[in-house]
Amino acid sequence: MTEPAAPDLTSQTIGVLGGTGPQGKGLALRWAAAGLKVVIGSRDAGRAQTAADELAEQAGSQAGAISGADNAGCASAADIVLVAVPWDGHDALLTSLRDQLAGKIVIDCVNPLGFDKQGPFPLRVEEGSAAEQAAALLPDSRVTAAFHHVSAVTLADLSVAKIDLDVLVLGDDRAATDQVRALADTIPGVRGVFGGRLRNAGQVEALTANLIAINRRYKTHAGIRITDLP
């Protein structure tokens, strides 16, 4: 079967909430190094201004342009936004952007997990997952699920070149998971690989226990790989 053309992401905005946490905050840098344009979300503008200077110098003079709002201007000015905030604030601040994320794709790279004194293990989510949570939140919303698995400690440093990963992109809209692949693949070393529907999300929130435990063992930055693909 011959994959469609990628999505052109020239013309799009990726709005990134949560962009001064350490996994939003790669992203965006990643991104923007890729000359994308990136806006940070944040509660605080002055703050998300901040860490896109940061970001921007980080990049250097190939990056796309990079700006700080707070997070309903984020939300407003973007086209694609990444939803990378604590799972505790994670159904207040998406009811409070229900309307500036009316129409828009919305990848949610939340992962639900607790933490003891045997290690981190996934919490129980009513809505099924994260992602699931999100779509019952934003009905007028594309929501998918990707980047869950993705290091940030790796993705803030940009000496490592290519990133040795398949991000894994769910959703009910082929043209939104396609969307969200393409974007994934701007990242060197990343491809975006179809996961399933968004019910199938919460699995896929959950093995990020699994790998926060294997990094914590064998002190790495472990990632996925799936096999047997062009």
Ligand SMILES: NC(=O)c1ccc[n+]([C@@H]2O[C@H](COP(=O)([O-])OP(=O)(O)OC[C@H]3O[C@@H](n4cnc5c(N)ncnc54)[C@H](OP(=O)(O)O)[C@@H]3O)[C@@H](O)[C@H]2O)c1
Contents of the next structure:
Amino acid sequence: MTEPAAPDLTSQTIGVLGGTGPQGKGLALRWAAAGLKVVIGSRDAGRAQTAADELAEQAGSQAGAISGADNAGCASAADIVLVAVPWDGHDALLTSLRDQLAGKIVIDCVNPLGFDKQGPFPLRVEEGSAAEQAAALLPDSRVTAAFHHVSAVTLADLSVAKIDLDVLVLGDDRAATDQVRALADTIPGVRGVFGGRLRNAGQVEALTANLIAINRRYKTHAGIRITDLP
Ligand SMILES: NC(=O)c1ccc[n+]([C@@H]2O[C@H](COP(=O)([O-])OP(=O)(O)OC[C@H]3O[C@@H](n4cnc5c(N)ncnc54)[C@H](OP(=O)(O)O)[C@@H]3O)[C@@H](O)[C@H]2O)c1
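Could you drop in the structure for the form predicted in complex with this ligand? We only have the form predicted on its own so far.
Starting with the chain above, the whole complex follows.
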């Protein structure tokens, strides 16, 4: 069942760790454009504020408020926190934010990938996936995994009024995955679809290597759709 995800997000603040990069900025832009309150996080508060100012200008006057903070300030201020840093920085950043992220919904969109002469390939992760590593590092948080397959280029281009994409949302906490599905649904064209428990996140992260290979061959920004859902 893909019943519309019901939770109301208007009272929630969405934090984006690593929100100065293309993926975090793109999602922050779309969430702000949907009227949500967003806090951009960075290792440098000034860089976060600069990114927030740029996004506020791009999102327009109807958008939700966008501010910037260092990553710890972002995690503290937010109710729902997206992790949008490179795989290399994932472990150290989450370890440092365990207290600030306690009790919160954490969304991991990190794809542990390598690139060589043959193109992209999934890296082996001891915990099984980036999302499972996050869950191990953040025992007091409600860790989910989502937004692995969305193109940052498409997100940044507001002339793309509808993004043709299903966002697979994984996690062990039903209410948390419902909230994240609702967050996906705020982006026009996007549908949040429950994709299984967190132990199934590895293949969702790895599938990004296939999408990047498709993008390279066909010069596009491919996404996925799940068929035969009501
Ligand atoms: N790009 C996409 O289309 C896309 C799509 C789906 C998923 N993803 C995933 O989203 C994540 C972010 O992607 P991106 O392309 O936005 O990456 P990125 O530009 O390389 O990094 C995002 C931000 O993370 C911060 N950062 C860099 N190294 C860090 C470290 N060692 N520790 C802590 N923070 C660090 C930087 O911000 P500050 O210097 O300001 O701290 C940077 O602006 C990746 O894990 C990727 O797999 C990306």
